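First comes one chain, alone, set out as structure tokens in the form predicted on its own.
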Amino acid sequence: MTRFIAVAVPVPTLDLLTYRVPAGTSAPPLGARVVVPIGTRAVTGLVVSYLAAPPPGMTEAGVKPFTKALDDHSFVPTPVVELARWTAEYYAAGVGDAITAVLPPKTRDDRADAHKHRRVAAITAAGLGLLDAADDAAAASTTGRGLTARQREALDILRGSPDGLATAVLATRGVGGAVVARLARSGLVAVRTERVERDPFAASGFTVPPVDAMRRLTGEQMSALERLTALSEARAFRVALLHGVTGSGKTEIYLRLAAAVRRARRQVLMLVPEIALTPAVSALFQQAFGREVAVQHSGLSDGERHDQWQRIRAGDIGVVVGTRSAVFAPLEQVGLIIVDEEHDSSYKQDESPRYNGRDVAIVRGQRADALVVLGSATPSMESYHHAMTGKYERIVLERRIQDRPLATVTVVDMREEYATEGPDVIVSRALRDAITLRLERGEQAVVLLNRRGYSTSVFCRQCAGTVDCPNCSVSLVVHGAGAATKRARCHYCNYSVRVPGTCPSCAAPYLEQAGYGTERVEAEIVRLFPTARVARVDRDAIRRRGSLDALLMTFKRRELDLLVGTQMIAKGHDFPSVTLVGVISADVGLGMADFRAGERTFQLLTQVAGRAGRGEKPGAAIVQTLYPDHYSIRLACRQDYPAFYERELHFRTTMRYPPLVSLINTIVKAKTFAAAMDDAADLAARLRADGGDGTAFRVLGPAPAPLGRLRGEYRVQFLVKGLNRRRMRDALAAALAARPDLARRTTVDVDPLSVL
């Protein structure tokens, strides 16, 4: 008999909890929530597994036991909860932490019912006869009186609707719920209450062009298809890189190999990098599956979420296309993960659990021996080593559907532009002419900037000042073009202050702004060509729910000409009226401390380049730098990834960075700079015992964060590098016992996408 249950809460930093199962209590089953006491509070958690006997050190006296079950059966699968279980280990937090990430919202408390209802009147067969006996006399008798003319209205209304209506619509036609409660009472009209599903794709709108069936593919993603689907039918764990160019037809073969899964009795999960993809990815895979489709991101309304959540744990959902945290969705027959541009940052989570999406699906197909295809035109250097060195499967598709070619990419020398057109030029003249040229022609435009705001930094002339985030590290971004609008901003802790008059240091009068966002593009781009339709997608510009996909939407119906924004616009989307592409300030990303600066902006140039050019017209891509030799610009100007990947691979082994080895980035945090380096040269000195003096791995370190404070605290950095990921983990979490004052002040990163 089970007397103690081991249970994940979702509290940050918490490892699992023992609660004891009353006298003449059944154990919960595994997965089932249960309400336990913390302290002085009530939460609800996940039973995770069954103990024979209390923890070394704690009595049976000692264990609480937990307060109430809430369910009878296992709410999440037990394989998302063990996934969870692992996902805390691997990037080093507590299972508080990844627990939260499988329970859906509304369904972390001991509410009863977190569905939304409705109430709906239907007329009743009396209520029908007597409308038809249009008699008085029967209304009297029915009702104790003759019924008034609000009442017989309502009758009418209700007679035209069989099914019934529900009662909000009818209060819009002026029958209130106390007409309806009376007819109620007289037995001529029914109230019954109804589940109401919130529907998330009716609120996004988007739609896609019919796809046709007979569509014939290309002879490379024939053999891609051929090959997959072979991998998929053995049912056993395989990873498959699908290595294809922009606008090359992956999105096509996912379409064809979800639907070989599904003939096959198996489930679908479809991850894409960023909320703005779903919209369009859910609306062609609705298109192909109906209502088979589930979707699962945090754009949602926690209504939506826990519909969608509950619809896919009920079994009745054959495809879920969600976000990273779709990883965790209750699917019980996967039989194929497909990752979308796999390469994505926006696949790290940057709180804890520190997980990357990616990663936790492969784990996941493993688990479920299921096929896990990651797809991208410029992989992860750790996706590609992967499929270089034999443990991934490499497919590839060399070239766009129909032939199409890529974009001719031009590169413009802004030095040059510099000294030619002056040092405030934005835009050059190549650029400003292939602008004009396309609008001519009624043909589209997307220019990226990968930097929001108006101006980057203000400056003093006198003392050289600049006007400083008081909570962090950086300069305030000037955002808004007008004086009346214009307000200096911090895009980390999101401090704002009017823009001063006056240096905040020396008092003078001659402040100057510097630098530019895509606020600042976007303006001179409408100086510059006052007749086009131009708007901006950035995340200033975007807040509304709802506003990114009706604006993307606006686009592709070319109701505008051109589209200023972030790498926000330069991923997965398919513009195919887009001939020209410009990038202003390519190498805005080179000068980070970053050992992935070069990676990322080769991917986000080569990305950006594949907007153009995908429908029948040919495109073209212009790029803007001050430094055209840099390898990373150079090979994505040419869309030679292998080459890339060669040049890069030679300056992380000389560095010896992942992919060769493992990182893991550790942050100590402090009130002052001397508390923080402290604190990290005492957990740096216990790795070092532990191992970090090379013998096992190598601890470097500490020293001062690259963005060394933020939101109030100091931040110390040192990283832990080695081949043995667990020895480096389990080392970490040593040192961070003996220190546990600290937990709550260190960050653990391993696998870091960002090392700032």
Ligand code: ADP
Given for the second form:
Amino acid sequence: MTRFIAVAVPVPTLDLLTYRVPAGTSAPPLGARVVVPIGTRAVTGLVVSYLAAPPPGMTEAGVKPFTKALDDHSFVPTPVVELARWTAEYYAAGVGDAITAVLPPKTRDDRADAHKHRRVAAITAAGLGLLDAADDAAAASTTGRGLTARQREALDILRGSPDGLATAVLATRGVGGAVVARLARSGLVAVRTERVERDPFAASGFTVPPVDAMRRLTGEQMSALERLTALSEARAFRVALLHGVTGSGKTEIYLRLAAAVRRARRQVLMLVPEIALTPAVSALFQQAFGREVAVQHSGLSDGERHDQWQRIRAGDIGVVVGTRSAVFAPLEQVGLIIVDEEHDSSYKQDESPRYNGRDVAIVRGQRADALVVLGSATPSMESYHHAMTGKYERIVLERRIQDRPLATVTVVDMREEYATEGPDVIVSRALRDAITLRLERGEQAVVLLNRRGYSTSVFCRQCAGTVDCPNCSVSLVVHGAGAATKRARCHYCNYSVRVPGTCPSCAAPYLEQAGYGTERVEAEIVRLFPTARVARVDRDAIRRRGSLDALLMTFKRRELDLLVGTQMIAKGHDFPSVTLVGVISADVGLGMADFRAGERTFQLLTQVAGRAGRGEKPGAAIVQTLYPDHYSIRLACRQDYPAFYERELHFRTTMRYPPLVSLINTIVKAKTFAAAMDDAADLAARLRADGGDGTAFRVLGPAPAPLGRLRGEYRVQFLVKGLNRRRMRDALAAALAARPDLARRTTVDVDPLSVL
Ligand code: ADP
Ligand code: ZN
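What does the same protein look like in the form predicted together with ligand ADP, given that the last one was the form predicted on its own?
Every chain and every other molecule in the complex is listed next, the one we just looked at coming first.
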């Protein structure tokens, strides 16, 4: 008999808690919600396992009983609860953090008002009878029969809608609540309450042109689809890497593969890296699968997310489209998981649990005997490595649809440009001429600079000091071109000040701004092309949900000529009229002391070049750089992925970085540098004594983190490298268990995407 339950509560850093099943009650099912006492609080958690005895060191009487069960069924399906537990363990996070990722909003309690309701009024038989009688009497004086003119009008309106009308709709037609209430009291109208579903699709307003269902697949698409369909029919776990150049028609393959999986009555999970990509993708899936499609992403309102989650849970859904967190969607019959743009760093969550949605998707697929398709034009080093070593199946699309050529790429060496045009040039002659030509021809262009702001630093010509953030070890970025709106801002903690007139260190009045970001490029483009219709796309310009969709749609409708933006414009979007892509400072990311800098740069350049020439007309890309000979830039311009992979693998092998070894980045934070250093050194010493001296794995550091100070705290890091991830994680867990005082000040990042 079950005497105890292990409960996961959505409280950061808390692990599983044990509660007693009170005598005379039965244990709630696994996955059910229970209210439990934590100190003086009552918290809603999920039952994750049963125990026959109290935890070691506790007496039966010492274990508190749970307060009440909210469900008599699994609220979250057990495989999803198990997936959350796996995530917590693998990413060295508390179960509490992982459970938070799994629970939909508004379900932490049992209030029914998480659902949205509306009141609907319908005319009754008595009401109809009265109206008919009044019509027959033709006496016009219905008021004589006890009806006011308003009431009579309301009944007339309702007669036209036998199923009834929402009271909100009646109100817009002049029938207020008092009139409806009066009619209801006299039995002429019946009012009922209906549950309504909040519809995120209606709000997005995103439409796609109808796809010709009979459209012929290209030969490459056909063989890819045949192979993938065969894999999905095997009903066994398999990972396929769909490596298709930009514009090779991967989405079409996803849609048809999904249809095959639906015919076999299994469900489909379609992950995209960014909220911005969900409207377009979900619109395509809706066109193909209608009301069977649900969306899940953090851009939805809590209410919308709740309703979509409930529809999925109820089993009404065949296809879920969503971002990272949708990997935990409560589906029970998953047959296919697609991870589009699998290389994208947005799949990694940058707070605990620091999971990669792609990797959790693979584990989910494995447990569900499902096919997992990873799609990309620029696969991550990890995925390509698995494909090369035979762990994944590699399926290739080498050509664009209709054999459209890839964009021709021209590299502009900015050292030469500075020599001839002066040191202040932002837009090179080649790019200027190319934009002019596009404007003349009425074609569109995209200009990328992966750095926000107007100028990236303010420095003093007398003492060479920079204006830095008081909380973080970075210099402030100037935003806003006009003197009135100009402010210097920290991109990490959001601290901001008016741009000072004199140097904060030496008081000299010789402050100068250096470096430039997207705002400056936008201003420069507007200055060079005063009649062009230009808009900027970056995190500063796009603050509201929906405004990015709206802007991208405006661009797609060709009401804009040119977009300037950060990597936001490089991703996945399909703009057939774009024939030119300009890249300002292709080397922005290369200066970073990060082992993935080369991979990131290669991906970004290849992806952004892939935005050009997707329609009838061929595309061109112009790449400005100070390092034209760097292999990431050179090979991205040739769009030669295999050559890049070989070159990068060589670097990773010699430097011992992923995918050749596993990596865990640990950062210890403290109020003083000395404290952070001491604590990190203590943890590192414990690890070295437990296999980290090279016998089982290696510990590098501690050393000040590249971002040495953040939001007022000092940061010291050490890296754990080795082949046996579990062994490394266990040693780290043991070291942290010995120092519980560090739990809140230590960040553990398993499989980090960056070590900055
Ligand atoms: P990718 O995701 O591989 O970059 P997309 O799936 O966006 O490419 O496809 C590029 C374009 O080609 C889209 O506009 C798509 O509608 C179109 N397309 C895809 N398959 C075909 C086909 N078989 N015939 C004609 N057009 C196609
Ligand atoms: Zn700061």
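Positions refer to the first chain, counted from 1. C-alpha atoms forming the largest set that superposes within 1.5 Å between two forms make up the rigid core. What you are looking at is a predicted structure, and each value in this text was computed from that prediction instead of being measured.
Visitor: For residue 173, decide whether the Cα shift between these two forms is 2 Å or greater, given a superposition on the rigid core.
Guide: Passes the 2 Å threshold, so yes.
Visitor: Note yes or no: does the Cα of residue 127 move by 2 Å or more between these two forms after the core is superposed?
Guide: Indeed, residue 127 is displaced by 2 Å or more.
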